[in-house]
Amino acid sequence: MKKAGLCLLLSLLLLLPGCAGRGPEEEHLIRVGFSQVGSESDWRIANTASMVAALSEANGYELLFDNAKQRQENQLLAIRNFIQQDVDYIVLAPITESGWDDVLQEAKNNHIPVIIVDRRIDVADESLYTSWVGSDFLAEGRRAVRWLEAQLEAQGRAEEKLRILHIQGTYGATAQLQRTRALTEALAAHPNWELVAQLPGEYTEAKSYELMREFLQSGQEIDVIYSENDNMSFGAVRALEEAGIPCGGEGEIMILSFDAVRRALELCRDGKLSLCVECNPLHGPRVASLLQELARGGAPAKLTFVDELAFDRAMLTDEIIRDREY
């Protein structure tokens, strides 16, 4: 009887979770908390989709996703929640560069590595984050400036007065700071270039559209719009078209735009945008690669820049636009 009872007890224990060997499907998933800026633009939506696809359960991850809705306080709360939930890694797409020291110190104290994506952060101790993945925004801005210089030279307008309207992204974001810096450098190098106004477009189409409408009512003339992302360019184009003002072509208002999402490339092909400077949002696979390297005990590079191009109407083909992933 005792022997029979013992056998029954052993049989029951074997049926309990953890008593038998785990199959491959039950292996530990890497828990990742991801705090995203928001969903304010086509670029941001594509960036989120790339991260979610790469950090899927099928790929060995449990992703805890938080949309900060463009509020830094939401990101700070999300990171602290991730820490409380004992995630293995934190991925942060920061809204602005400053204000991260305390919360990242908390993550470090809890031995949770942090990967920064897209925008950069300004911290006193760079050991507070493990790696950063993103674009060289200053190089993007300088690429746009070089293109503009070449176009003006080709049109015989290099010495003429050039009036520039600057539509800026969210103040304090790395892309805004660095793309603005590139334009500031260009204005200093070209005394005949005039900055007519700067509009705070906040990376959204709706805000840019309203600001552009108001600006056009002032009657000020412009030759170039330097717009720090595609969605703000879409708003500017809509306002210009409603006002009956042509843009994009030679002799018209030139619009230099950043991100190069499919919709922007289509407008460039159709002659409404003059230049699309690429800012690649597909960071998911790169982040997953960094996480795998960390999981193996490796030491990934501190900074990883993505390769990017710029497109004008002469360069674009239907094939390039069709094959665009975002």
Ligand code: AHR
Second form
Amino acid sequence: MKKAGLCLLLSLLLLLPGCAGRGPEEEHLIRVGFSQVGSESDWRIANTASMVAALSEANGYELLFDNAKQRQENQLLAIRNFIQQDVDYIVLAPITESGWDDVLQEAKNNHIPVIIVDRRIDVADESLYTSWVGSDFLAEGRRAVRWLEAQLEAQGRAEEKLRILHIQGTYGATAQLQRTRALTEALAAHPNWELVAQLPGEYTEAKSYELMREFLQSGQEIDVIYSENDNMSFGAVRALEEAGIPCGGEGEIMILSFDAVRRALELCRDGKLSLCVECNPLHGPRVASLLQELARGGAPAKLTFVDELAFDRAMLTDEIIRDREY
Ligand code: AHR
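The structure above corresponds to the form predicted on its own; please give the structure of the form predicted together with this ligand next.
Let's see the whole complex now, leading with the same chain.
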């Protein structure tokens, strides 16, 4: 391929500024390589939009963006590409917790600070990343469990048998590990709660819909669906509706969902989802302020957790839904 064609292709792939080198007006920009997990969910789309808006040229950044399409090997390639291009900082939204030691050691050897956003990483040497910002996924899971306990208590069903279907996100992702951990703790604390099945929904609506359809054909009965993100809940609701099985109402299947994107809040208001546990994707400004602090020579906090809520139908107002930013 001719050099101009190759240059155009690379620019499209990584949103590079071009092959002609940096002009004087770009010299002052902070160059950031951002490796994003993919575009698997409404949450992720909102997260990407927040990051791209915050790390804009108008805000003083030159952003090299890579969408890994839910594959860790793509993230490893993107990070090595950023290192080769000698970016000032790398921002990583990791798909899973493990597998980062070698590539982050390479970034460290090249003196490129790394910020982790959203999910956590599990590395032997904590100095391989500078800071992390994201959600407390275990607290989210426990929030869902506490709501369910209170609900059952209020309905006089606390001692009754409860059959739970668990739809899980990408295995090994912090959001999956910690939300699953909260449910596992609850199952151990409630001998009358039964885990009927676990389905690997991979955080996508399509996968959850397909698995839910199969599950419903088995004829097993359930009382609760604990679904580790909103898009998987959307898939489950669609499969249930097609099968003529009601959810959300008195005595019907309760769906506990994570993220609380606007579409989920609407379904909750309409009585289809019973609980929306918030997971805030608007990390762009948080990452930008960490980068600014680093650029000023400061030492930002190692870990920053964002505050989050949960909503059921009784709490939801039209204003909350209207003002939802994602
Ligand atoms: O890591 C955050 C999770 O990833 C969100 O709950 C989910 O929707 C996304 O894909």
